[in-house]
Each structure stands twice: as C-alpha cells, then as structure tokens.
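Here we start with a single chain on its own, the form predicted alone, put down as structure tokens.
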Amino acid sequence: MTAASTATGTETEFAAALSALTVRLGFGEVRNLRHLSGGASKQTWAFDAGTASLVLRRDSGTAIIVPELAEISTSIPLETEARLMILAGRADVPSPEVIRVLEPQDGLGVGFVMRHVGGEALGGRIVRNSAFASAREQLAFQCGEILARIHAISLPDTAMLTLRSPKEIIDTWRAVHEVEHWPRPVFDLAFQWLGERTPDVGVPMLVHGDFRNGNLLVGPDGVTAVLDWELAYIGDPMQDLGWLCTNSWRFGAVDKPVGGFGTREQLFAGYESGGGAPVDPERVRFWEIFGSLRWGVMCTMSTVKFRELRADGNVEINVDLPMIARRASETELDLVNLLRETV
C-alpha cells in the first residue's frame, strides 16, 4: 500500500474501512490490496474479498489545482460515472458490474466499487502482443458496434450530463490552451481551422468522451470492458469516432488509424452494423484533428501543473508531469500533417 491511501485517513484506517464495507456487502474481508495507478485526482485499487476480485475507484483528495482552470473542468462526478457504467451494462456495452457507490458512512471518500474484469489496458501491448493478434482483426469493427450502443443509451435524468455543442467544446479547449501562456503557432492554426469548419451536432447523443485504445480492456476475443467515463457529455457522437482515430492512441502503429489495430472502414462498418447512423467521414476527420489538438493541450497542462508544484515548494513532484508535457511536440507534428492533408 502507498501513501496515496491517506486522503481519507491513515493506511490502516483506509484498509479497515474498505474491509468493513466488503464484509457488510457479504464478500468477506479484504486481501491483497494494491494501488494500480498514480493518477493525481483519481485512484484505482484492486483487491480480493472472499472469492471475489474487486476494484475501488475513488477521488484521491489530492488533485493538483490550477486556479485559472477551476472554472473550465469538464470531468463528471464519480457517482455519475458509476451510473453511466450501470446504464452501459444494461445496453450490452462491455462494462464492469458496479457493486457499490460509496456513501459518507463508508468512510472511504467519493467513489465506487466494481467487479474486476480481465483484460489488457496498455495500448502498446494491445497493438503489438501476439496474444491479441486474433482480437486485432475484429477490434475496430467491434469498437464501432460498441460506440453505436453507447450513443443509443437514453439517460433517465437529462440533468446527469451537460449538453455541449462543438463550438462550446472548441472554445473551452482554447481557454485551457491560453492558460499555458506560451506561444504555440501550430495550436493557434488548428484552433482557427476548427473554428472555421465547426459542424452542427445533428441529433445530440451520449458521448463517452474518452473512448480510445488505453481506456479499453482487451482480451484474446476483443473488448472485455469500456473504462473511464469521466469526460462523458451530450453532444456530437462523431467525436468518439474521431478520438479513437487520433494518432496518439495508435501507440506507434500509425498505419492502422483506428487505435493502432484497424481501419476507418472497419470502424464505420461496425458503427452502422450496430445501429448507428451512416457515418460522415469528414465529420470524423474534423474530430480526429480536434483530438490531436485536445491531447496536445492536455499535455501542456502538465507543464502548468508542474510549474504550480515547483512554485509550491512543499509538494513532491510527480515525474509523470514533465514526461507527459514533452509529448505536446508530438501532437504539433501530427497537426501539421493533418492540416497539410486538408489544403
């Protein structure tokens, strides 16, 4: 166990509270508790309880706050994530079973407990490992089918998520970009290009918001679970298809535009086979270009957070921040190539 567990008490108190919860739920005491990720604002813990393998996802309580970004956050609450995962499971979207949305009396903060699902989440392994060779042949088509099911989900409460137009999304990310206070002409050009070609939403639908290689669990037979719903919203469903095609999520397999494992034709065919409306490739390309820009801006925010931590002087600096920040240059090259193709 690591110091990350101290967000809601000591390590011992955290383990005891979690074990008390699993006993109340009828699983038994917690064993083999381990921290799976080093996220700044979210934690993921895996553990066994009785015969069950479970996962806890919760707020860390230690998010890096940049004052200028306080009003720009687009993340949804963890409780809403859990509700979306439940709805997704009912819609035949591969999804972990949510066991418990945490309540204050649980003493574990904000989050939820779900069943563990087997599969690989590391994108580089998915695109290269021979164990997934058979899965890769059908993965793009399967992702299209899954996205069609996600987009068809009807929310029981319209207040669950925000309706966001393409223009609002672009304006939001432009505002985030400006927080860096550093000239990036390629980003400025991309924002101009997108602003001049902003599409209509058409019929607003549930958008996952971060559907990509790296947020999917994959087994030998394909997708076993869709993860990380924290950026979900109501809007243009084609954003999900474009984001999946973004070069950053191909993990070096650049000749396979869909996640590094398939073709756009396979993805579009799967989407339409799964009940999705006919795909407009140009609209998907718009969102693919936006995807490279979006990830580039996200990388620059690691620079901003790094500066905030250095200025604080009393906080241990996470090495992930400068490592991610330097990847902004990769997206600048991607954007040059993408925009050149449109001329």
Contents of the next structure:
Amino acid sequence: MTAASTATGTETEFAAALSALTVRLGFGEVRNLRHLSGGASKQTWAFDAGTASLVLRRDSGTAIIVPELAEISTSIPLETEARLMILAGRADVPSPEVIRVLEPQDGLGVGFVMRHVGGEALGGRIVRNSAFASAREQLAFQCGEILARIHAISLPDTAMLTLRSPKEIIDTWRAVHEVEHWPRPVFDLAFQWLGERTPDVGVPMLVHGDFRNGNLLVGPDGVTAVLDWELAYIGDPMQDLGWLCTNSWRFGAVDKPVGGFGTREQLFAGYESGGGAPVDPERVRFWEIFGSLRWGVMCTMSTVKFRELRADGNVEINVDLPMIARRASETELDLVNLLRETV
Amino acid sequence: MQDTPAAIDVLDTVIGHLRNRLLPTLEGRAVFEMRVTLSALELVRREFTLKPASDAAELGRLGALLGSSGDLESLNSALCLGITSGEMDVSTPGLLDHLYRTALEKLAVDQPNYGAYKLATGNPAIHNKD
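Next block: the form predicted together with its partner chain, after the form predicted alone:
Next comes the full complex, this chain leading.
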C-alpha cells in the first residue's frame, strides 16, 4: 500500500528527466504521469508521451531493511529483465516492446521504458469476470505454448543468468525460512520431502521463475503480455509449470488447477504443441509442492520485515504487511493436503 | 478486573462503525485501504475468540505425538527438530493428521475465506475479493 506520491522536489526532477528522455526519443513531452505500484525495490510508472502510452520500470533505490534477506536475494537486474523481454518478444512470446534501457546520462537511475500493453493483471478478475470467459477456455493451453517458447530461448550470453539446480533452490529457500526463527513443522516436513526427491533436470533451460496468474496481462482473447522476469534463471523448465499450478495463484478457483482458469491436461497439451518436451506430471507436482512452500516462505519474509519495522519504532507500517505475513498458514494447509496425497 | 464493555465488544463496535459508517464515504485508494484494515481487525477478533480453544487442542495433540510436555513453542520446536533430524517424516503415524488440524485452526483465524479451508470445512465456496 504505497501512499499517493506528492510532488516533492526530487519528483519534479524525475518528471523533468523523464520528459527530456521521451522528447529525445521523439515521442514528445510526458503527460499524465501515474505511479502504478511501488514495491520495496522496484517502481512502475505509467505515462503518455505524444500519442504513445508508455511504462517505466526502475529501481527505487530503497535500502533493503533486512540484511539477512538481501544476501539470499535472487532477483536479476532490471537491464537483464529488459533484455529477456526483448528476446521473448522475438521468440513469439507476448511481450511489451522495450523502448529504452536507461543509460546513466538519462538521469533516471536503473531501469527501462516499455510500451504499455492493454489487459487485466488482477488474478481474481481473470478467474471470475465474465469478460474473460472465452479467454479462460484457452488460457491454460496458451500458457503451455508460451512456456514452451520461453524455455526454447537460447541466451546470447549465458552469464546473463545464474544456473540453479533444484537442490540449490531448495537449500536457498530453506535458508530464507530459517531467518524467521519460528517453528513451522509443515515447512520443515515439505523441505524434507522435496529434498529427498529433487529431480534430474536434463538440459537446463531458461526458466521465467514467476510465471503465474497475476504476472500475465490477459485480454478477451487470452495472454497479451508476460511480465515480471525478475526471478528468471537457468534450470528445470518444469518449475514454471508447477508454479502456474500452485494453489496460491488460483484466486479461490481451487477446482481449476492451472491459475484458477484451466486444467493440467490443457497446459501440458499446449506445452507439447508449442514444441516442449513431453511433460512428466510428477515433476510438475514436485514444483507445485515447492511453489506452495516458496509462497509460504515469501509470506514469512513479510513477518521478518514487520518485526524489523516494529523494532525500529518510528516507522509507519502498511497494514497489508502483517496481513501478508498471516497468509503463510494458507500454504501450510495446501502443503499438508499435497503431502497427504503422496502417502 | 477490567470494566465492561469488554474489549471484544468494543472491537465489534469499532468494526461495525468503520464498515457501515466510514467505508461508504470513502473513494478510490482509501476504499481498498479500509477493506484491508477491516480484514485485519476481523483477524484480531477471531484470534481473541478462537485462540484459547485451539491452543489447548494443539497442545494436547503435540503432547500425545511427542510423548512429552511443555508449552506450545517448545513442543513445536521439538517437533521441528524431530523432522529436520530425519526422525520423523510423512509416514510418522499421526503427524500429517496433527498438522492438518493445526493448519485448519490457524486458517480459522487468519483467512477463513481461503478456498482450501472452505473445501476442508465444507462451507460453500464464496470467492475471495480480488
């Protein structure tokens, strides 16, 4: 919950620098500048310039408040995100056109400018609104095709992203879980179960890392853009399929395992039709269980942040922080249900 | 002894006031923020009313499962140690059942609208807000 921005001195400078950039790029001056969202580390701004609707994503430069979490951060730099979106667009993955990767002389920090793409991002609306009824029919198949295309992308520079094995990923998230210092037997049991069953990956591929309902723009005909590449890495492509099936991203439509809008059969058929290798449902299930655990641990990161802010005393805390923290129990129920099915 | 009205009754009055009197007067972002605030107050209310019984039930189950006594935090830590040491796993009799009940007790406070909770408790599916 970010408070509406006020026109501070720095913000006036920011708007002026942005306008100078869009004029240089031939679009004209910035109008109708809106702060869309501000996470802890990234900001998104929407604006018009000439006849174009554009979006700026940039680092907010905010210090990370929990040093223990900073060390295990897995986010990639925004320039890399922009490069991946360009590669994805060329591979027929619906992607916003990247207009400019920011340079130091732009005076806008680190980030990039892209063209605005129409579509709904809110998962709950995609799952329920009648406007998306026909999109829902084909969305799971379409996601399968898109994922196959993403996984087939070969990077011009392998150093762009980190190679991570399933075991490294499990170990990283176990370390994040331990930062909470709070007994969570369900998480320990899930880590144990997953740790004993890490899959053989075969050929590691480009993994989007956060491909789920909520990070896709959807229009009446389906996906209009794939967003949020910040967790991309090289590894097991089946993680993307499992994460898309994770119950936390079904927005209440628990009977539709793929994003709350489709079936696994549709997803797997789309994946194979898009050129992907035949899907092993067990491996997808492994990553679905990991997906619930990962989101659960992410919720506990909010608990840790909340504690730090409380200890600080004078900081105003957004009420959604403790509420996200209290969502860890949702994943505990999901994990117990998933583990019961394996016994 | 504290006086009446009891804290829980004051809280109910506050929740009713915010929802029925203030919420309808708000616009834009403030509507969303008030809804989150109301959800938080309702969580506090549920914890007030449900925690004593669920804590007692959890303590009883943990005692039986571990064959020892202690407070909730130490017994839960002992359970975690049993799992991380490899002594216990998904096949340990009673473990998944205990964890299932505990998860339901937590969700009864944290998020009774969660889809999987409704399925488990047999409540008709009412979809969450966006």
